[in-house]
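Heads up, the chain below is alone and in the form predicted alone; it's given as structure tokens.
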Amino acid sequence: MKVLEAEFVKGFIRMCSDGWEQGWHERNGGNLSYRMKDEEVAAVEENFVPGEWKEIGTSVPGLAGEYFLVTGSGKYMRNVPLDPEDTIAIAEIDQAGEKYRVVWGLKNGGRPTSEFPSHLMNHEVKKAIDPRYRVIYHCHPANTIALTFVLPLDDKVFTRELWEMATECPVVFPAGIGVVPWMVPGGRDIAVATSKLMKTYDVAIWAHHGMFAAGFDFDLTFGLMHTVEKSAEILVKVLSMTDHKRQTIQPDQFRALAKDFHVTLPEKFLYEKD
């Protein structure tokens, strides 16, 4: 089977396009990676032309021998549907989890996203929690970024404020949201900080930068990102009208919601406000 005929590749390309259409990927902003299933590798490996091994920049032994579909460094999400063989790649991880090589894609040269180490470290964490996690997505949604300038950079505050904006929010991300203070992107420090949060959450906000999310598949991961950003948009509108909410969802109402929808909401987010 040709790579571009595979369903997982079509889903990957669609998610890149959907993110662009939402306005989350200015210029070459944002990146996406997908940990391939064994049967998906087997279906397309006849197309592989392995390149040279290169250092990842970190060690991910839990991903030894895995293959990833990933966006390229400096590539534009808007161009992925137009020329996927130039803008995305399949990369193989070596048996030590310390090197990678491109086996398909990036036909005009290049390398996986500069945040590939962050993606891999977070893939390793999520795989250890539940092997159904396969997608890591980073984008730049404007309303979520705007909130990092006015809300305390605190997991409890961000989670509670965004939960209050739409009833579906605590059902979609019941574990809450983590927040990473500003750090230089693409480096080990931000990768380590994010991977620590991913042990608890499926979504982390990078202050003044963007959002990082994990999920089982493309729909769930995109839907998670979309829900958080829509909630952020509502909060931005509320804050533009007033600094005081006349009414909102109260802690006991969240508890009732959790009971009816069979989700567990951590009590640390259900604090009484002054």
Ligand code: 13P
Contents of the next structure:
Amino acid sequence: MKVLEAEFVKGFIRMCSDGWEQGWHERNGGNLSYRMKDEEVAAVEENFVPGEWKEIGTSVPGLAGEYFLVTGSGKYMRNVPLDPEDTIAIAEIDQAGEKYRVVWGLKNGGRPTSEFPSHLMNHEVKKAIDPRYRVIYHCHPANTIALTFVLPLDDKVFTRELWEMATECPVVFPAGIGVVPWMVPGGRDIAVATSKLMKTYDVAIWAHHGMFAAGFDFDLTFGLMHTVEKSAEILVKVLSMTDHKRQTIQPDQFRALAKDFHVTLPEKFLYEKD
Ligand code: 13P
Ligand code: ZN
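Switch over from the form predicted alone to the form predicted together with 1,3-dihydroxyacetonephosphate (13P), please.
Below is the whole assembly, all chains and molecules, this chain first.
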């Protein structure tokens, strides 16, 4: 089967254009990776032309031998549907989890996203928790980024404030949201900090930069990002009107919601406010 005919590739490309349409991907901002299933590798491997092994820049032994569909560094999400063979790639991880090689795509050269270390370390953590996790998504959504200038960079505050903005939020991200303070992007240090948060959460916010989300498939991961950013948009509107909410969802109301919707909401987010 041709790579571009595979359903997982079509889903990946659709997610790139959906993110672009949301305004989350100015220029080359943001990136996407997908951990391929064995049967998906088998279906398209006749097209593989392996390139040279290159250093990942971090170590991911838990991903030895895995294949990833990933956006290219410096590539624009808006161009992915127009020329996927130039903008995305399939990369294979070596048996030590130290190196990768491009086996398909990036036909005019280039390399996977500069955030490949963060993507892979997040994938490694998520795969160990539940092998159904396959998607890691990074974007630059304006409202979430704006909040990192006015809220304390604290998991508890971000989670609680975003939960309060829409009743569906605690059901969609019951584990909460982690926050990484400002760090230099693209390297191992920010990858380590983000993957540490991914042990607890499916969402990590990078202060003054953007957001990472993890999920089982494209719909769930895009939907998660969309829900968090929508909630951030409501909070920006509220804070633009007032620094005081006349009414909001209270801790006991969250507890009642958790009971009926069969989710566990950690008590650390249900603190009493002054
Ligand atoms: P890449 O073009 O290397 O994917 O980088 C974009 C980005 O968002 C960096 O954080
Ligand atoms: Zn970024």
